[in-house]
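First, one chain by itself in structure tokens, the form predicted alone.
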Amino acid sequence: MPPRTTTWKLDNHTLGKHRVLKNYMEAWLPIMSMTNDRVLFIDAFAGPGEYSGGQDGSPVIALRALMEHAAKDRMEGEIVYLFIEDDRNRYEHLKGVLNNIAPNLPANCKHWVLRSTFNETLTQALDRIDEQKQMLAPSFVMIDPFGVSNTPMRTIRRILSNPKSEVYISFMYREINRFKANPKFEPHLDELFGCSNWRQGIAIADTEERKHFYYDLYGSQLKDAGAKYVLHFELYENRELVYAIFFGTQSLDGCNKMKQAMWKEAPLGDFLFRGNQADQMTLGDGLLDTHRLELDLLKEFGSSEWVAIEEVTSFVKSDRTAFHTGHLKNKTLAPMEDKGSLEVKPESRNKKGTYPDGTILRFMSSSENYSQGSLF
């Protein structure tokens, strides 16, 4: 249920999902800025800017990524904010926050604060856009709801057809899964996926393959509606789901700097990576264990055949396996030839436990590998 006051108390899962936000736009601001003439940022679902404790909230987390980043001077393209707030008290709140930050942003930098809705300005933005026959600039969307209506599959898939967009959702699994058999909410539900198959879910007994299904789906729902690449995480409170995030993105660059936003953080059981089959891992790079790499690594290239490590490094860096880039090399693929389960071409490197551009690798799979059975 959202809150009745205008601000309110800030909970560790909201804390988990605004630090990786934080990570992101850190690595997201100065490749796009300084990429493209003009970026845009849009909270759909702004709240107030701050919570009761004094905290910042995700508009303000995500202006101060900016403010604070090393590299502000050297993002010449035009960046633009939009928050986007329904409830009159938490948008004139929000006013007032940003109004005392507003003079330390850079020239470059413009906000604007809409009293709206997320579909309604949206649908208006992209169909003006689409009567001028432009695209919508390089974008990240985060959609944070306090339920399940307002965020249509079709304004999404909209977003999504520009090939720059990316998505930050909330899906607010805990109440998807409480109402799924109700009545009043199936045309929310059918709105939020996209589709009505989301009603083979309620004859699901077993409550984590019910879950499983619902992930699935939207992630599918997500790919369908043009991200190539759907990555998600769970959030809790006391040992309880509250909710996931989903991000979609048609970058595999942005597939793997989401992913290292995420490992960066350690939750320690707050908040869980959960890849898009079926086990589970939690993040930390104190917890890594690269042998689930190394299996991930064998599954898809396991055979008698050469690969370039650009493509065993796009593998890494795409929504196939729960790992980064950062994984790979040192920490997988140096241990793997050490004892002897990957093969390098002496020819195509200079020293041994490197692998520059041009490096030929061979694993070797056997039956050995894949009794102990793989993340995915």
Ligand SMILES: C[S@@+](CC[C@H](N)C(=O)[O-])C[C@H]1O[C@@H](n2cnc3c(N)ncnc32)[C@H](O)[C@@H]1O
Contents of the next structure:
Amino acid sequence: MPPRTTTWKLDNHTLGKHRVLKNYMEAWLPIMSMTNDRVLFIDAFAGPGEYSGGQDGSPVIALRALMEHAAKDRMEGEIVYLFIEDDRNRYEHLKGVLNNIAPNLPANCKHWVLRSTFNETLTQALDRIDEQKQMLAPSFVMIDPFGVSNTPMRTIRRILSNPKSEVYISFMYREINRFKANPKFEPHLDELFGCSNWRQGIAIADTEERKHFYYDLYGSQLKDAGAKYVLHFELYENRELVYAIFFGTQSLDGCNKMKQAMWKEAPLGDFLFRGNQADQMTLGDGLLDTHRLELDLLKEFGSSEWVAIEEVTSFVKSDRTAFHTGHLKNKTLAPMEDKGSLEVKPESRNKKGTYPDGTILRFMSSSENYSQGSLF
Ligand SMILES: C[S@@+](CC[C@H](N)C(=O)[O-])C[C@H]1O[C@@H](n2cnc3c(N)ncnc32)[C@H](O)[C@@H]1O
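Please supply the coordinates for the form predicted in complex with the ligand, as a counterpart to the form predicted alone shown previously.
Following is the full complex, with the preceding chain placed first.
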């Protein structure tokens, strides 16, 4: 049951959502605001701004990512934060929390708090933008409902039809799984998925298979709605899966940065955040198993063809492997070259163990015999 009180206790699993948000905002804000006149962070289910234990809510986390950023003085573009909250008491509480930190915000930052709903606000704003034949400013839209209603795929499609927009969505798997056969929820699930195919999941008996069916369907619907790359990670409370966060973007670099934001919190690369064990998940790269990236590379490029490092880098940035570019050169390509599973055209680079732009590579064996599924 969603809480009825204005603020509520911070669940352990929520930390994973917040930490990845913070990590990503720290990367997104400078990149976007140094290259665009105006950028927009929309927290469409903003909440009261703090938890009953005093911890920051997502609006404050996103604002602090700017206020406390070492490069904030170099972020010249206008940064607009829009917070949408439907509940009157939470809206009032959020305004109070934001009033306290507003004096510390840089002059190029504006923030607005609306007492409204996600769908109504975004639909009206996007209608206005369409009428004026304009585009939405580059946007990061956080969609963090308590349940499965009021987040229609058609509105997410309209957001993603703008080229520099990204979505960060709480996909409430526990509720979907619980209510999938309840006729009362059919219209909500039709809207959530933007299709009726979710019904096929009802008959899947195996719980893992069913979960993958729903994840795959939601991911492919996000891609159909305009996301070129889709990632997700799961949030657990003790051993129970609570929900997954789906991230959709049209930017290859955005995809890479989000993977880095996830790895920072779950460095084993499984992208599970196990609630009360969240703090144990910071073990460092010492345990990184790049053998899995090796397999992904061999599967993608393992033929006798030569390939440019730029193509290999694009693959690693994308959602077709769980790894990011920080894992590629020193941690994976160099050891592969040492053991002879990677050949480099000598004239394409100056120094062994380095892979600058222009380097031409050949992966030596095919991974046809490896069975390696995508983590996404
Ligand atoms: C999961 S909480 C948000 C938590 C917040 N994003 C955070 O991480 O700190 C969902 C919030 O959305 C509000 N809400 C519910 N339906 C809404 C709607 N249709 N549009 C906007 N806000 C809504 C609820 O009152 C609640 O405060």
